[in-house]
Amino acid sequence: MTADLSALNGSAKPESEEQVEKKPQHVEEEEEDHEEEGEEEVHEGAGANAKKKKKKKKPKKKKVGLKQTEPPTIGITKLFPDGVYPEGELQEYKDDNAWRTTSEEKRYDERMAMEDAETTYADVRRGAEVHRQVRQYARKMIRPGMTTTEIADLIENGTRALVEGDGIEAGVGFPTGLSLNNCAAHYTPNAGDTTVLQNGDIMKVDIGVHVKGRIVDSAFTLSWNPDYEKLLEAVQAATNTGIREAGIDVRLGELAGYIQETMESYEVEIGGKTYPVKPIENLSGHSIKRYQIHGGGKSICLVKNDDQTKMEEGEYFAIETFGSTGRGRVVESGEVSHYAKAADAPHVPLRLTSAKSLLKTINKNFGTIPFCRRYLDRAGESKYLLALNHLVAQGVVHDYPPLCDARGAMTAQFEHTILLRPTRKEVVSRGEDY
């Protein structure tokens, strides 16, 4: 999920039944082992000439662990009952920080972090594994002709099932972004939205998962038009550059320069006309804190600047890049769907009884985790727009309108969450898909 502008100062049906494997099993057992495991002697009669009869032991069936269904429905804790979840991609620090990989002191710091309930990596890795499994299924199933509501339900229902939660303890990390074409971020369908994905669309799919407030934020872009391949390639390469160059003590302004250089090295030919790929200058990646998707106050812009702020050991960052064939700048446009309670929400008297009631629902179900109108519907709220707008006006809740480049422009996004561990960098959200 992208940082807002101020930071810069669906269960869907597949096209055909053949696309879905019909065999998923919750528990599979290995084939019987037909090799003899030994023989047991049975003596009949007595004396030296006693007749011996051999009896075979019955082969034993060996049980194996659970396997994920399709669509994904089995909770991740059931697939990893020992509580040990896969690490993300590991990258060693460069230059002046290369020593960290073999430092005994830093290895000790890392072991302590694993045991500390406040900094343990287990929660973020659990969320990351949920993210990987849900998005891999989504990438396979999303097709033109589906509504954005169907796509959002597919992703969010899978997330809730696998993370085994739908609230403060664990759940969706923020509303699923499904921004189309010139809209770069912060669009998710509200109730009644009938938008249908078209063959010529570019869709940014931004998915969030959280476990105990540890938010995993990762995004990718889908297109069915080969004309846009270079746009997607440029933005993905820029994200990879940001991940590679990020690290402890790296200055954010310099990191932005590396991202900009990579993205601007690409151009796109559409309809016989060549367009340079521009980084969207007023969007950024961001640091992440517990229960705060834009926590920590650090932004990774996409254009080189003089920000001397450094990345620090133990921090989480969303390395997130956006590219455009348009002007490379977004403005707020369209109906709001994304909201979040302010982490520093003021204690103000609310004159509307409905606003007080709605705030209780928000505190109970989301806290400071971002939400959307569909989530309020799911929580049983109705006719809440007046109350919601009052909370926004009082500064208790922030709204995040869709962010759009010029009409006719095409935009793309790629993103991963990284953890700056004491010994090395872990790209927690990375998987085989991208």
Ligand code: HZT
Second form
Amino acid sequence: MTADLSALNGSAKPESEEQVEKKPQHVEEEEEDHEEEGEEEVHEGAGANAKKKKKKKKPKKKKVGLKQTEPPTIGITKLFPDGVYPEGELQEYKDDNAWRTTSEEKRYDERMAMEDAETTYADVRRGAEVHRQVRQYARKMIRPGMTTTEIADLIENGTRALVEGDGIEAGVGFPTGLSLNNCAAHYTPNAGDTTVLQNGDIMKVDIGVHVKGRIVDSAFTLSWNPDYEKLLEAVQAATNTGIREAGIDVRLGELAGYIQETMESYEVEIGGKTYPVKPIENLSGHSIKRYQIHGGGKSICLVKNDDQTKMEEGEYFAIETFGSTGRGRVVESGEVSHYAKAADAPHVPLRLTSAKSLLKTINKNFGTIPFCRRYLDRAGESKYLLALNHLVAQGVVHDYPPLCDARGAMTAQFEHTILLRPTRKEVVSRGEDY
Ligand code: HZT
Ligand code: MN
Ligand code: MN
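Any chance you could show the form predicted in complex with the named molecule after that form predicted alone?
So here's everything in the complex, that chain up top.
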């Protein structure tokens, strides 16, 4: 496997000094008989003086900081009991926007945004920490010979445990994408799928986590064939270009050009044949709104275009790029697994009783969060396909078929969720792995 497995405890990479100070203190299993730091006692100390006389010696109650288990089972709120989750990587705005970081006005805007931070920044960071820990475990466990169903279960069970939810309040943010080889996106197994991961496969692992509708959308690619390493490198570099060049007032068409330039600066040799790396021209990154994976309607294409739309302060984006050794275009192909209730679902009177009933299940369990057939199965639904297809035909639910390049093409993807804060950009899902 080409991935770097050196990630330590699933925390964000400490980039800034502030972050180093905030490094999670609760992931190490430590017996604090001797608590000279007294860090855990903030709640009972009434200021600096109280802290000094740390005399009360606990009667033999050995305090144990919690450490994540394998498989991951401990909720993130238990690992960060103070409710302060690690910030993602911070990047300063560039060029015309360099002033924002120090601007008095923008610092004020940031404090104002922070007011509702308990709700926004904290929620998205909690989801991001779940994402880092789940994917770290996934990278460690996934190996050829496993079925895609086993892989999806491992990731989704981990997510549900760590995010402490399985529905609208918190849970899986969208079906786990496990697209293989020429397929770039939106494959996850349906019930009965016996697909086994092969040694020569290249798998896009796209994981979603949400806390109160704040979806963290981040993906990486795994392969066990050294021939694909350069392809992965090209696509990771292109995604990092997209992240670096993103910013307030940046035009989406220009941003696409930078992504394209990075991707096309690579060529790869696979099985003795050289291929240019092509950005997949009909896939894109996207803005994210609460409970809407593509809310806000902005798309970041992978090929330069004349879209003059600008990124704006406060917006969330999934920066994702896809590279291919094939045509660099995907078509819908294969059995559908992914669905989502339309955010702007028309209120149509449903003739079909089964469709009405299924829609109730969807409303109750997912709202507008994307789901897949496996999630309907575990919600207790069965023989729902006719009803589901009816909801799709009525425009109440959207389907998202697998998206695949030509046969024989190899595709890779990397993706992060970023937040355009007033003073700086936060790569919320960044970790030590990618
Ligand atoms: C749709 C359905 C899902 C959003 C991108 C994506 C996975 O291709 C505008 C631009 C999950 C996500 C989505 F179940 N899609 N990111 N991660 N897929 S998209 C899109 O439909 S809409 C890209
Ligand atoms: Mn994704
Ligand atoms: Mn996405």
